[in-house]
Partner chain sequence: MSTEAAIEPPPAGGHVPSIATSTLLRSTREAALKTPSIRWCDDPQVGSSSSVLVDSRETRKMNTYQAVRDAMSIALNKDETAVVFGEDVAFGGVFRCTMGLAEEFGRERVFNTPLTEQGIAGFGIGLAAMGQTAIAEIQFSDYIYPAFDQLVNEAAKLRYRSGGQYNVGGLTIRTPTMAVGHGGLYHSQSPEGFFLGAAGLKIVIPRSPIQAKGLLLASIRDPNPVIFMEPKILYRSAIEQVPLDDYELPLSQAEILTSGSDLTILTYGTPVYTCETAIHHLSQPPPSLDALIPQSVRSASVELIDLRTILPWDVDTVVKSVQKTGRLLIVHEAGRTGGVAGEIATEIQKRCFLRLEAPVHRVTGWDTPVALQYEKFYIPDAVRVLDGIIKALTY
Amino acid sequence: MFRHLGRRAASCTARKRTYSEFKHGNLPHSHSPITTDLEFFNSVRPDGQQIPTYRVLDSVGQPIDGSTVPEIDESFARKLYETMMLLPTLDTLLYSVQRQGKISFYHGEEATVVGSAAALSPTDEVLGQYREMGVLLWRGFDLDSIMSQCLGNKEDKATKGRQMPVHFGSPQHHFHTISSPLATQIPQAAGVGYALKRDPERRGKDCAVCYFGEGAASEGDFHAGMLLASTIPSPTLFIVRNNGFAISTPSSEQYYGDGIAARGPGYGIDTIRVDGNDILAVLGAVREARRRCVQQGRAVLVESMTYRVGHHSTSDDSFAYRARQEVEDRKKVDNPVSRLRLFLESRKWWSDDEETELKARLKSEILTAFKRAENLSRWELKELFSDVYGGDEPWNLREQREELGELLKKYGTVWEPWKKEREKFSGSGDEFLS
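Can I get the structure for only this chain, the form predicted alone?
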């Protein structure tokens, strides 16, 4: 009997079913058709194939047959390219600075972030992970602000030097401060989206945008956030960067199913998979995803398929778990920067001379911003305890401040390491010595 049922199930899954074949109506209070076939399924596609990946440009920057190039003009396209070029130039400098011990931690990424940022409204609320500096740059966050946060000086207005490098925040740019623990921003974004939906002035205008990697999607917070955003529902746009590695774990060891996009339909969420190294595909996909998100007031999931060329962070040596040649091959075959440049050149929107000028200008501007930020002092030491809690200061924070004052009085003027450290702060911590 079970052998017979097994053969019957296999024969059912071997062909595409149509709803006209179901003759027994639907399950009560449901759209699920009733069937007498014992049929298992393991795909979100009716034909059993993997979820397709949306692409506009081929590997040499030409629109592929049948594709639709998003509506862009020359000025917009040039801004896309210049922002993309700025990111790796920043990466190179800050990576070197971290290796010199001047900052503690750094890492970055490209086309997915810039392409999606360009598709958003500047007032959409962004909750990022670690690699979304491109969103801030697109929105006008300048190099001085980037360097101030990474070095923790007195111009780091959002975090006052109390956050790790690249843990940006900017209320002015609607960019929520990044947290170190993975995936905490995912349920938070669902809540932000719900708050926007309840706000009469922003309902139907803005959405919450949540960035995370495929490794973060292995956390329980991912499922909590997706469930919350899909059932309330809330206008929350989830953008997952599937770059093949969660630190040192390849995606083949992170999940057995068809990537992260396969999970969207399970939560009743509109979903698309896009080529994350094709900035025009990302731009078009996220524009449409955002439109659905805002107009329907519901969550949308975008899985961006990319590849992490750089190391996960400055504390990581990726060549310990992947071949160097693999990385070099991906740089040549599927390079997002060169694909966009070739597209611009084909439209006479870019030239070799402009490329040379841009590289020199970006390098000069970045070095100037770094040198300026490096020479600025930190916030006053007392700011260590400000803006931690709203309302009255709790007893534990008051005790910590008093304890620091006692230690500074004891060691701050006589022990050389403490004397040198005090000099880095505005006022040298004198407010604790009086």
Given for the second form:
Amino acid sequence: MFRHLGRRAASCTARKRTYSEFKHGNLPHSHSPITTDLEFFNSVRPDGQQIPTYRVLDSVGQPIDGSTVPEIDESFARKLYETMMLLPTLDTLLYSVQRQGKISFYHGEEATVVGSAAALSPTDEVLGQYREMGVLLWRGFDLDSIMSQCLGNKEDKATKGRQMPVHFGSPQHHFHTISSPLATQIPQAAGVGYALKRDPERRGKDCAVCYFGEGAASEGDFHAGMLLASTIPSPTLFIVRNNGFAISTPSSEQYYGDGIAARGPGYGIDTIRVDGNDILAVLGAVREARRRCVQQGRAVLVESMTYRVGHHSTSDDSFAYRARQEVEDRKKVDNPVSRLRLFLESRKWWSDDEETELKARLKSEILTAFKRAENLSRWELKELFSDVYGGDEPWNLREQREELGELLKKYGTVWEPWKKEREKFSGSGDEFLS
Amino acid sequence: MSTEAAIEPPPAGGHVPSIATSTLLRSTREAALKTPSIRWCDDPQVGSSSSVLVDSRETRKMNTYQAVRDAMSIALNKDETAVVFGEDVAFGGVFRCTMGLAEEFGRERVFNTPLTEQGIAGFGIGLAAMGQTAIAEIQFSDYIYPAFDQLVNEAAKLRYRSGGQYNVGGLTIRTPTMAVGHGGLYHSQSPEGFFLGAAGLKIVIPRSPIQAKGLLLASIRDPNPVIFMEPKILYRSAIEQVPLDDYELPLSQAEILTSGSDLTILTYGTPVYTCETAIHHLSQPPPSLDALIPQSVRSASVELIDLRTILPWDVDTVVKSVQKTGRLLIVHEAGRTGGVAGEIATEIQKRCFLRLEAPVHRVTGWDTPVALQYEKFYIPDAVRVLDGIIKALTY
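What I would like now is the form predicted together with the partner chain, since the data block earlier showed the form predicted alone; can you produce it?
What follows is the whole complex; the chain from before opens it.
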């Protein structure tokens, strides 16, 4: 009887037909039909099952029965694979060579990030959480820029060395600068979507794309963002990476409902769940999600089911809260990279030799970029005080900058912690001494 | 300006009695057009106040909400990207500040949001990050705290953290503030002090219709996110002749309202008028207070300063004044501990140490919530300011 309740997207005629089952009419100012059944319902599926997961490839990279392989040609498919491969290679290398132990990317979500990036227009405005470097790589943000941000050197245009590693940003690549507070970008994305809708140059062409994890979806800003983008119709594409963990918290302790996707219909948002380790499923689903988003000027939600194979960050040992074997199993059984590789090989688009060559090339490129970045000095020390405000520098900042200058003149050559640190900056902080 | 003109004693029961009769309000066209540091934005000579251009300008009697509305109308007219949004703004707003704007500019530009302060702030940040002009309203400043994270962690830091690549200069958050006589805990607060540590934000509080329009237009166009707090009791009670043209008043610049040589009173918002009343009582005490005002202080010359911008505040004007007077009294409605006065007192103590003849005095709300039936004993009213003046002068 409540079949229609889970189907906001159903056509009007279908809805009318279903409504005719009710004999007592509707509530005034509402489509809600009157019923005499005292019946409760939960989640969005009338059959009690969870929202299904859209998939194209099986675990050995073959299209499953009835699936539609999204349109891709060989060079596009190879770019997908090479970009995916770049992520774990970067991770492994940086993890082992960097000294401060502060840099971390991720394993296991390559398909979600790269597959969705490939489905977007390069001018869609992306607001990420911090595991979406693959979007930047897909858009041509180069390895030198990646390294510069992670090491905070003078080529770090994204943050001028002010933010922690992996907090990228590039207006040129339409990628808004990442910040640590979780979910804050979600209502902001609704605003970005609305701005695009109001811009005559971009209306109907671009959308805002907002990435976040299933843990971030527990923040109040998730609720605010979904609500705003649906109520104030804005072309905003929400992509949630449900990787099963928020640091140590399993998703079973994050929510009791049917994941994040089940919440979409509650906000009146077209929603789909997709196999996040199947890059072709992600590509196909996000292409269609984006098409709806831009065409209708409305929000769309994609929940991508994946698994965080890596630790949360370098300051986290995930084996403290989950079995090592579980992770190893997931790497083998459901590996997003090998699934695409097997698909490519079945089309003769990839070979063992190419695999060997790619691995060597990526490793060498990354190492070269790392070594180069490592030897670059930081920005000038005075950048500590700039960009707090636009326009005139307020007196308090000017005075505090001068105060640090006086202290540096006095102690900068004798106080060891400063003496050593100064040398890392362009000009060694001498601009303060003049 | 001068306060020599007679000020009526407060009507029985009135706790901010001088607003209606304040000589600080500019009731003539001529006075309005001579507002200090006014900058006509349609003037080809930027900042010019040439008489030809001034003579042809018109003014209209407006209260504060009408002046706020007028500023937003100009902003919407001149900037296609500007939008106005918040809870209940489409029908005109609960304080009528957005009356008729939706009809005039369309629902795409003036619209209601769902009831979510963190969402409103975040949405505004998104718009502003795209270079557009977002004029958001938080219905009462008491309800700005759900947006604290978006304002302090995001809006304030966005330019800095992105190496200057992004900014949200186009964001202005308007919000009614301060006590209103019967607002209780959650319709009376003055939360400006909580934002003092949010480097990257500006906080502006006007005292009158002319000030509201000029400072709001300057805030909307400032290249930084601004929280614009409107003293809600002044929406209807403060009335001035307001220039109809597009003009701005400078941010981070205090205004000396009356010049004096014995004591500096620094305040902002509603208490500007309380201080005016207190200064009047000092020289001409009503019979009931006569015995309590020492003769020695009655002829004291008091300099009254409206701070106007709370962050970043105008240290130079205050220092110059205190160097002259040697005494400083700071008045605000917010509670004392962690309030704006503490910050200012510290800086002034540091800069004017050798000139100070008395400790910096603070007359503020108490360190309690704003209790409904106790409001007259909570707010820094005229007698409390007067007592502060006497203490500062007789130290």
